[in-house]
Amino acid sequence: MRIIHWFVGSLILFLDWLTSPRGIKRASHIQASVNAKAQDFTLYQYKACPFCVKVRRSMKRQSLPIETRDAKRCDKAKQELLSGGGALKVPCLRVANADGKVHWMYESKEIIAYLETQFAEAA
């Protein structure tokens, strides 16, 4: 079973680099508000989680340099999404609200019409 699933993930990660979409490009002074805003945002998740790539591809395409890390392979990164999101599931991404509340989203779908709702007006 582990081989399958070695195999998968990496057919995964080969399509995804094969077919990597290409991010918008914006002037410098709107990517430059985008990048600040994006700093608030963080992705937990693991490397050939299929909905992870759906996720960082989206993020690719709006051209977000939302850190990630990888639940997975960091015992750190797992940690901290246990004890902040309350689930080891991912995708998930974290947002540091303006008034220092935390939220935790899962679900690939959600997340990414979020950053779609946040990031619009940047497009």
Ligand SMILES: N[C@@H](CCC(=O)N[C@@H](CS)C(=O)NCC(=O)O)C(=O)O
The other form holds:
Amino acid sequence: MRIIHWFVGSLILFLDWLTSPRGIKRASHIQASVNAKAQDFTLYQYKACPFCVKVRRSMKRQSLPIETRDAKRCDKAKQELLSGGGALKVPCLRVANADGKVHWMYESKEIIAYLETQFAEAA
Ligand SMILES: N[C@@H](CCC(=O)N[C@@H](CS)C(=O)NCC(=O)O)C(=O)O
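Would you mind giving the form predicted together with the named molecule, to go alongside the form predicted alone above?
Below, the chain from earlier opens the complete complex, with every other chain and molecule after it.
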């Protein structure tokens, strides 16, 4: 079972690498503001989780340098996800709002749609 898991994970990562999307190019001042805004977000994820790959590809397509934390390999990230988000499920996007409140968003589709709206003006 473990070897099947490993094989499927490796295949997912290989295909992701092979078909990796290109990031959009922005004028440098616009990209600088995107980079600044991206600091409000953290993606908790597993490396070979297909839902996480989907979100990472969307981030790459949009050239969003959002920090990722591996909740499988890193105990600290796992604890942050559990205590903040409430469930050990990935992907999960941590959103730090301007008012200081933090919001945890699960579900790859929702995360992708949310990020597209957040960065739509810079597209
Ligand atoms: N519908 C969810 C599915 C996410 C999901 O099933 N993630 C798996 C990893 S691929 C997970 O976190 N499982 C719980 C665990 O591994 O502890 C989405 O689209 O984000």
